[in-house]
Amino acid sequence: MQTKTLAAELSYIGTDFHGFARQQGLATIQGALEDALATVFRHPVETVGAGRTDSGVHAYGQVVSFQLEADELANRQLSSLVNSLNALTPDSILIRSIAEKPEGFSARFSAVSREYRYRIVVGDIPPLFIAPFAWWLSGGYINVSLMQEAADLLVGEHDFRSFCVAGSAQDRSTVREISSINIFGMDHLGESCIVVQVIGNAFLHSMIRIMVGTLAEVGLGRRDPQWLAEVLAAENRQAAGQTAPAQGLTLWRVRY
């Protein structure tokens, strides 16, 4: 039977899911889809994701791909299906866009990068609009060019097990590489914050929010940017900074 694959785009607001793979008896954003998917084709549709995000992280362009046979998609349009999705899915779930793709494509194994961003608001003033995707340090001051500094140091090919949730990386290859990580300010409803822009092939287990709670120490002036290569160079979780709060983050973006 022939089959066809096909890529469905989505955004997702993280807060009530317990990440994104499906997990029996929780709410994920992975068992939201399959079970729609399910419910519109009447049997189990097994999905891949591009990224497989944490409890309470977010996404703006998750990429989610899976097959069905060519019959079933015969007499329908990919766009009447993101209707049908949407309409399936909890609020928080929005299917943006599905399209074909070639025969062996893979949300997860064909993706070349994966960006990741993650905002943080400093001052006395908590947010309100953006409270819910962003990590509210109170008072003091940030110094951004002194995180960008110490972010240049992880860039490129490195060994990133200090930065990862140590039980996780237990008889694997945490070698990963990073290409960019730029750090900015920008508005968002009239609410200031600094957004820490990290772009790689892949990532592991919280490295990203272990990353941010790291530059952050750099950042509020209680570590210099050097000692980032002291923390890559122990590969030993303990020698990083704190696990940046899950809220802060979104999955931006995936390049194939």
Given for the second form:
There are 2 protein chains.
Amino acid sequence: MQTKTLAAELSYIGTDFHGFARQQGLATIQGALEDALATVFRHPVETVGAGRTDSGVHAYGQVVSFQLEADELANRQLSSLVNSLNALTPDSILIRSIAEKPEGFSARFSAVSREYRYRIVVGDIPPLFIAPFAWWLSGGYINVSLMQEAADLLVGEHDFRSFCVAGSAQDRSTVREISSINIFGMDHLGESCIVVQVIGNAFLHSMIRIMVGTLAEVGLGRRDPQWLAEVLAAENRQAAGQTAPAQGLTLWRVRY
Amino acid sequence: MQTKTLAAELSYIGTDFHGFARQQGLATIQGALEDALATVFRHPVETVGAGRTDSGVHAYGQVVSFQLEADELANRQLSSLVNSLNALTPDSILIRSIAEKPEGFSARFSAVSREYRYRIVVGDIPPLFIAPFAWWLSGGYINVSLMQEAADLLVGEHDFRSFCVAGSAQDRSTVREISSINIFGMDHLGESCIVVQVIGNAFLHSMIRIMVGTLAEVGLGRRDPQWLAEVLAAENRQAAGQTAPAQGLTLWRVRY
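For comparison with the form predicted alone, please write out the form predicted together with a further copy of the same chain.
Next comes the full complex, this chain leading.
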């Protein structure tokens, strides 16, 4: 039987989920999506996500691929499948589109790069409208230029062992390549935040959140930008800063 | 005894409230603020708001004035009063600042102009991250230029009887002056919306929501821009379009 490969692009508010990856008995994005697909097609449908977002992490442009029999799709418009899945999933998940892809396409393995954005609100006044989507660093002032200088030291191919949850890598390689980090100010719903935009091929577990927690130390003036070179060289999680909270992170876009 | 006049600037998410104005037994912004003030100062404190926002309407820069005895403020920093009030009010209310004002200042009567912003999301894909703060017009396409052309007919001093809840004006004047309406696109948290920015001295009940509902008819191509002149001239609520939903509206800023 002929199969077709599809890719869905979706956004979600991670707040109410135990992360992307399906887990028995817990609310997850993959679980909700696979349940909805099973309801529509009356059989289990396995999905593959471009990035496994942790508990509380959001996505603007997560991509999920799955396969169906050609005849299951024969009399169905993909736009009406989008509507059905949106009706069957929680309101905090929004399927933006579904498109057919060439045979062999995998949301995970075909991805060329992944972009994440991390939002920080600095100052005495906490965020209100964007509170679920930002890390509030109360008080103080953040120096974006120093933070950018520090971030530039992370761009390129490096062993990012210092920026991954201790023990999670085990014997596997912790070498990754970051193609760019840009830090800029942006207003959302009237509230000012600093966005740390990170683009790379793939990332280790909690890597971006540890990077942001470490860069924040520089931004707040507690460390010099050059400290990042030491942290990288240490190849030890203890050398880096705190893990920035999940709520500030959004999987922004996946390029193929 | 010497009294001092204070003004608080506050933001709130209107979703969970029955509007700004205090109402017995209902959750309101004014009620929550006055309760918090009464807790801090151990006596009732009356407040005056710059704009009475309806149920579900948000505020970025609402201004509220109130008076206290000078000796109640003698050993108190206004920034610590901000913190106390934020701790005592629901999370969906954020007091941004409190400042002392000249005697006789009233958040309502001293206001020179009020700015409101109304957010519209158009297209097949509903808003997700900004869903609580926008009106989703599903499908179709909105022509912002035609909408702006129509809006220009509302600028200036006019009798806005057609744009006010029928019967609410009674014998009172329905003449108001709008100083500007600007309609522009803006991105928030990755989602595109159209912002209708309206600045004027004062507004009738539901006036901006009826204006937006009427302008949307033009933007969607169902009416010509010139229709707005007819609607104005009719001086009859029936002549205008629908009342756009409360969630899209935000009291943005009050100028003194």
